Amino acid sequence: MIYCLAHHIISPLGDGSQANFEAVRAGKTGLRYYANRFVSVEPFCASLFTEPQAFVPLCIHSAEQAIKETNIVPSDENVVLVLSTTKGDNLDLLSPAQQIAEHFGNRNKPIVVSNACTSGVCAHITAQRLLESGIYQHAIVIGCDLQTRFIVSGFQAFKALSDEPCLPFSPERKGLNLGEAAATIIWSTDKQGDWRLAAGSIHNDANHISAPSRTAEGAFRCLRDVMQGVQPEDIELVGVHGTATPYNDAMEQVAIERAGLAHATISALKPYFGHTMGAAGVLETIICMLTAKKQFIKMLSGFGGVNAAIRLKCE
C-alpha cells in the first residue's frame, strides 16, 4: 500500500499547505488582472507570484519543506524523484529534474511526467506503480509550472482565457485563468500517514487534439476504474479539473453523472489558484486531503484526449 508521508504547497496564496488551505477556506484568491505582464500579450487574469520565480529553486524549496516533515533521506537509493510539469524551465523538461535530483544527492534517474493537464495525477500513478513494484520505497512527487509569454499567448490563441476571475460550472463561465505554483507530495510504502493512494487510472479517449469528448468516455472510464470495489455513496468529494471552459466543464459533469457521483461534493479550485498546469494535480490533491474526511477522487483531463483519476482513502 502507498501512503502520503508529507506535502507542501507554495503559491501566490502562501507558503505551506496549511497556509494555502486556510486562504481557500477564507475565500481568498490569487487571481489578479495583468495588463502589461508580458510584451505583446493581451491583458489577462491569472494567479502569479508577485516577484518572478526561478523554476528549479521553487521546486527544491517545496520538496525541502515536505522532506522536513519526514525521516527519509532524499539521497538514498530507495528514493525516486518524479517531476510533473507541462513546460518545465523554458520548455526544458529533463535538466531541471536532474538539477533537483543532484541538489538532494540522489543518483537515481529522475522521472519527468509531462502529459498535458493530467501530468500531476499521472505523476502520482507513476509513483504508485514504481513503489508497488518494489523498485523504490519512497517517491518525491513535485509539480511545478511558471507562466511565460509563450504559454499565455498560446492559450489566448485558443480563445480559452477569461480576463475576469473564472467561474467553473457556471452558465456565465467565459474561460480559464492561468496560475503559478509548486507542490510536493511524498509517497511511501511505509504506513506513517493517514491518506492512502488506493487506485489510479489513465485513459485517452482519442477524441480531438484540444476538445474533450462530449460523452466523457475517457474521464468516465477513469472514474469507473478507480471506483472498483467502492460504492458511489462512499465517495464524499470529487476534485474536478473545473477550468471554466464551456466544453471541459460540460464533459466533467457528464462523467460524474455517468459514474453515479452526482451526490458528491465537487471541489473546483481554479478560482483560487488558477490553472497551475503541471502543479495542478499535486496542489489540488493536497487541498482535497485537507478537506475530505474519508475518501475522495481527483480527476483531470487535458489536450490530446488524456484523462486521469486517482482515489485516496483515509485509513
Contents of the next structure:
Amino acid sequence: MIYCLAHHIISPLGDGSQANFEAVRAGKTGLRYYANRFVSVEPFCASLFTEPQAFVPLCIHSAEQAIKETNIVPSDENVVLVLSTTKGDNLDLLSPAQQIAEHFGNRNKPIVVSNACTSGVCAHITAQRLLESGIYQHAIVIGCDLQTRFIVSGFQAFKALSDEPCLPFSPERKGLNLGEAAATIIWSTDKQGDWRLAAGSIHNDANHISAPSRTAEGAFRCLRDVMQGVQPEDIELVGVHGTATPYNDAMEQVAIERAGLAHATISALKPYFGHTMGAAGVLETIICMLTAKKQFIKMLSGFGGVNAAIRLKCE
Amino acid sequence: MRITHEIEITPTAVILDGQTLTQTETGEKMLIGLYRQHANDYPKFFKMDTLCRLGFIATELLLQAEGAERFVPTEDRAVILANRNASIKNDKDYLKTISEQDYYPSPALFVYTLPNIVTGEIAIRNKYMGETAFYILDTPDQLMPIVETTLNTPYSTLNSAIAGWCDCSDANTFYAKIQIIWKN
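Could you please show the structure of the form predicted in complex with the partner chain, as a counterpart to the form predicted alone just displayed?
In what comes next, the whole complex appears, and the chain from above leads the way.
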C-alpha cells in the first residue's frame, strides 16, 4: 500500500488543490474562447493560463507546495521523481525532469512516464510498484502539460476539438477542449494521510492506435483488475476520462456497465479544466480525493489504445 | 526474471540472439528491407513513423525466433519500451506541416507524435491486451526495475514482457535493444 502524503494543483482556476476544488464546486471554468492565440490555428476553446507559464518552474512550484506539507526531504536517496507529460517542455521530455530533480537536489535518475492521455494514472502505478517493492520510500509524482501551436493544430487536424465548452457523457457532445495545469501527488510507504492507492492496472485495447475499442476491451480489464476483492457497490465514484469526444465517452460507458459500476457517481472534470493531458491523471485524481468519502476509481484512456485505472481507498 | 530472446538493431546491423543478420541497406531503408524479408503481410507498416517501424520489426524478429503461435488474443504479455528522445523524429516531421508559410497539419503524422504509439502498434499487430507502457529515461538500465516490478504486480495477468530500448532521433539514427522477458 502507498499513501498520499500531500497534493497540489495549479491551473487557470487557481493555485492549490483546495482553491481548485472550491472553484469546481462553485461551477467556475477555466475554459475560454481563443480566436487568435496561435498563428494559422483556427479558433478554439481551452483552459489556458492568463500569463504564459514555463514548464519547469511550474512543475517546481507545484512540487514545492506539496512537499511543504510533508516531512520528506526531496534530496534523500529514498525519494524518486516521476514526471507525467506528453509533450514536456517544447517536445523535450527528459531534460525538464532532470532539471526538476536537480532543483530539489535529488540524485536519483527521474522517470518520465509518457503513455499518452493515461500518463498521469500510469505514473501513480509506476510509483506504487517502485515503492511497494522497496526500491524507494517516497515518490513525487508531477503531471504537467502546456498547450502549444503544435498540440492545438494536431487536435484540430484530428477534428477532435470542440469550439464550445465540452459536454462529457452528453448526447450533444462534439469534441474536447485542451487545458493547461501542473499537479503533484506525494506517495509514500509511510502510513500517513487519509487516502491510499489500493490497486492500479494498465491494458491495451489491441484494436486501433487512434480510436477506442467499442467493447471497451482495455478499459474493462483495468476496471476488473482494480476491483479484485471489492464489491461494485463499495465504489462510490468513478472519475472518468470524459473527453466529450463521441467514441471515448461511449467506450467508457460500456466499460462501466461491463464492470457493474453503473450505480456509481460519475466525475467528469474536463468542463472545468479542459483536457490537461499529462496533468489529467494527477489533477483529476486529486479532485476525486476531495470529492469522494470512502473509495473511488480514476480511469483514463488514450492514443495508442492504452487504458489505465487506479482504485483509491480512504482509511 | 528469465530472458529468452534478444534483438539489437542499429542503422547498420541486426543481431538476433547473438547472430548477425547480414544487411545490404542501412538506416530506414534497412528497416523497410527487413519488413519485406521477414513480414510483408501488414501494409500498415508503411503508415508508421520510423520509431514504430523500428519497434515493429524488432518485435517481429523476436517473435519469429520465439516460434510460438502468433496472433492469439492474450493479456498475459506486456509491451514496455523506453528511450531518451520520445517521438522527436516524427515531431519534427509534423512541425514541417504547420509552418506559417505552408500550414497544412497532417493528422496522419500527428498521431505518431507520442512515443507510446509504438507499444500500441505492437499490441495491435499481436492482439496483446496486456499492459503497454512507454518511459523516457536517461539510460536503458533504468528500465529493468520497472519491468521487474511490472511483471510482479500482485493482481496482474502478466507472465512475460517484450521490453527494452527503442530510440530514434532521425531516419538514419536509431537504436533498439529489446528482449522477451519472463516473470519466472
